[in-house]
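Just the one chain here, laid out as C-alpha cells, in the form predicted on its own.
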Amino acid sequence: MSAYLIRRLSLSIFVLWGVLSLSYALTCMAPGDVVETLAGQRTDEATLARMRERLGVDQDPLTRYTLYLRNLMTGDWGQSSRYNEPVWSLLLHRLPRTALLAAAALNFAIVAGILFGVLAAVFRDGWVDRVLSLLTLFGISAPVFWIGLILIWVLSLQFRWLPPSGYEEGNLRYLILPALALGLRSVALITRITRAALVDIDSSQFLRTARAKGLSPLVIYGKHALKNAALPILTVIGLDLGSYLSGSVLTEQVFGWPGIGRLTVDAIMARDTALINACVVFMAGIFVLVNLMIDLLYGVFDPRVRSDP
C-alpha cells in the first residue's frame, strides 16, 4: 500500500473521530432534559431515574463519552430511544432507499450535466452557451426545497403526472420527483465545471491535431477533450455522491422519502441522542469513503497522481 493511501486513511480516521466528538458534545450541550422529553412532564422521579439509568445518561458526560467510544469500537452503536431498536439496524433499513434515490439523481446529473457542458463548450459564446449559463445559474442558486415544491406544484398538482410524495416498494413513479429535485443542482454544477474544464484545455496540442484531422467539434470535445478534463468533473461528482448517499435531508423531508436524511430529522425532533450521533457519523463516514475513492480514481485519469511525492 502506498504512503499516499496510508496518509489518506489516517486522515480519514481523524476526521471521523472529530465529527463524532463534536456531534456528541453538541448533543450533550443541547438545552432541556432528554429523559423528561421522552417520558413526559407528569412522570414521577423514580421512573425518570430508571429511564436515565437505562439510557445511560445518569453519568457525567466524560464517562458517557468514553463508554460510547468503547462501544463503537466493539460495533455497538447504541439503542434508539424513540424506536427502541439498535440504531445500526435502523440505518441499514433506510440505506437502500437513500441509495436508490442517490443512484437515480446522480445518473440524471451526470448524463445531463456532461451533455450540457459539452454543448456549452462547443457553442461557446453563442446563444446555446448563454441559455445554458442562465439555466445553470438558476439551478445553483435555487434552494432544493423550493425546487421540490415547484416540481410538486407543476407535475403533481397541475398536470397530475406523478405522485407528490411518499414511497411505495417497487413503484418508480415515487422516485422521479425527488430524484429530479436532488439532481438539478448537480446538473448545473457539472455543466459549469465541464464547460470550464473543456475551455481551459481548448488550446492544447492534441486538440489542434484533432481539428487538423477534420474531426467534428462534438467528437473533439466529447471524446478527446473530455477525458483530459475529467479530474474536476470527477471531484464534483464525488462530492455530490457523498451528499446523496448520506441522505439529502431537505429532499427526503419535502417528498416524504423514508431514507437516512428523514431519519436524521426524526431523531433530532425526538432528541434521540444515540440515533443523532449515529446518523452524523454515518454521513461523515460516507463522505470520507467517497472522497477516498475519488482520490484513488484520480490515478486512473492522471497517471502522475499515482506516484508518491
Given for the second form:
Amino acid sequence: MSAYLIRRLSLSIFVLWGVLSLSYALTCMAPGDVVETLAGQRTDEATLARMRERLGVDQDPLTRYTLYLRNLMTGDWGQSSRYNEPVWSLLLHRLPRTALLAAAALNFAIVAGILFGVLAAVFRDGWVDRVLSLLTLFGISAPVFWIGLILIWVLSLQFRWLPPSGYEEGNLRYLILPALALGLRSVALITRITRAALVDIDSSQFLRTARAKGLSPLVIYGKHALKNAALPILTVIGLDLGSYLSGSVLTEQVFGWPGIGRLTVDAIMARDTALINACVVFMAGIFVLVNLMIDLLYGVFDPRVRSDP
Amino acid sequence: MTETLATPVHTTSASSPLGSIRHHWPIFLLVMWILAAILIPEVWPDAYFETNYDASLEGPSLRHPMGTDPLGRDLFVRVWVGARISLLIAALSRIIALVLGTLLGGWAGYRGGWVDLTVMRIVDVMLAFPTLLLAVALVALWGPSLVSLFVALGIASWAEIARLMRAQVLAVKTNDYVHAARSMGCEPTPLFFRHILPNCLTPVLVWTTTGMAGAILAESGLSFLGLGVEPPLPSWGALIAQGWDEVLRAPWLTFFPGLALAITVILFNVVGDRLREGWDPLQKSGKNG
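Next up, the form predicted in complex with its partner chain, please; the one we just looked at was the form predicted on its own.
Below is the whole assembly, all chains and molecules, this chain first.
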C-alpha cells in the first residue's frame, strides 16, 4: 500500500508540474506587451523599462520560467498585476467562498441524488422512475448557467423569495440559488448511477435474505443495497468534481459570487499572468487531490481493494 | 452482471419494423433536428441580422414564434442559425479531438514502452487541466472566432479519447489476426492502420457522439462569457446572455435559446446512450429502454 501511495503521490506532483508548465507556456504566448497594457499608452520609456524589470519580463522565457519555479518552491506565487496584491492572499481570500458554494452543492447533490436514485430503483419501471429518468436527462443536458438564470427568474424575480445574485458574508440566503444551480447536474448523475448500481445488485443473495426476512423495500435498498452500491456512486462523484470547477466558473459569473471561478476568468481577460497560473494550478490541485482521496476511500468502502498493490 | 444476461433484456430490439422505428426514434429526431438547423435559416422570411425597430421586444406570436430582440430581430431564426454554428463548432472540434486522440492514444497503446509512458503522462496533465479554463485561455489568446473556438475545444478534450483508444488498442493487439498479419510480414504502420485501428473505432465513435453534447455545452459556456463568434452571428450562449439583459421585459429571450440548447444536448446524449447499448448490450441492464 505504501509503495502504491508513493507512486500515486509522485504522479500527482508530476501532473501539477505539467499543468503549471502548460499554463505558463500559454500565458507566455499571449500577444501584446503586458507592461504597455498595464501602464497605458502615455507612459515614457524609462517608466516602462522600470516596470519591465520589476515584473521580470525583460528576461528570456526560460530564465523567467526557472525563476518562477524557484519562487514557487519558496512559497512566493508572485504578484497579481491587476489587483496589485500577492496572488496567494487573493486565492486564500476567495477560496472559502468557492469551497462553501461547492460544499453546499455537493451536499445537495449527494442527498437528493441518492434519495431520487433509491426511489427510482424501488419503483422501477413505474411512473416515478420514468419521470425521474426524464428529469435526470434534462439535468445532465441543460447548461448550468441557463439553469441558474431560470432559477433566478422564477425564485427571485417572480416569487421574490431569494436574492437574485451577490454575496454577503455569513448570509446563507445568497448561497441557496447558486448551490442549487451548481449541484443540479450532479443530482442527475448520482440519481442515475445509484439507480443503476441498485438494480445491478438486485438479484444478489444478501438482498434475497433481506427480502425473506420481510424487510420493507425502502430498508432493503436504503440500507443493505446502498452500502454495496457505494463504490460506483463514489466514482461518479469523483469524476464529476471536475465539472464543479468548470461549473463554478459559470455559476459564479451568473450569480455574482466572488470566488475562485470568477477570479480566474477575470485574470484571463486581464492577462494577469501570475494570477492565471496560480488559479489554474490551484484548480488542478483540487482535482488531483480529490481523485487521490477517492482512490483511498475505495479501501474504506471495499476492504478487498486494500490488499491490492 | 451474469444474472442480467439470463433475463431477456432485448425485448424492445428491432424485431419488427414498428419496433425498429420505436427503438431508433432518437436518431431519427436528431437527424430531423440537424436538417432543421440547415434548412430553417434558408427558408424563413427574416434574416438573422435583419433589424426592425418597429417590432422591438415583441412577445412570441405566429409571425415571430420566439418573439423579437431589442433590435427587432426575429429570435426564431437567430436560434436556428445559432444551432448551425453550435453544431458546426462542436462537430469540427470533435474531428480534431478524434484525430489527435485516436492517433496519440493508438500510438501509445501500440508501441508501449517510453512512447506509452510519455503520451499517457501528457494525457494525465490534460485531464487535470480544467477543460473550460483551457478553452477560455486558448480563445482569449487567439481572439474569439469560429476557428479558434473549435480548435480550442478540440485541443481541450482529446485526452479522454486518447485514453479510451489506448485501452482499446491494448485489448485488440493481442488478437490472433494481429499476430497472423504480423507473421505474414505486415509492416508496423499498415498493421496499425489496416488491422488494429478499424477494430478499435466503435467505442471511440460512440464516445464522440456523447462528446458532441459536451462540446455544445462548452461552446455555449464560452459564448456566454463573451468568447463566442463575432456578432451579429448568433450563438446560443451569447443569445442567452443578451436575452438576460432584457429579462424583466422579455423573459422569452432567455428561455428559448436555452431550451433549444438543452434539446440538442439531450438528443446527442440519448443517441450516444443508444449507440453504446448497441455496442455493449451489458450496459442495458441499468437503464429502462
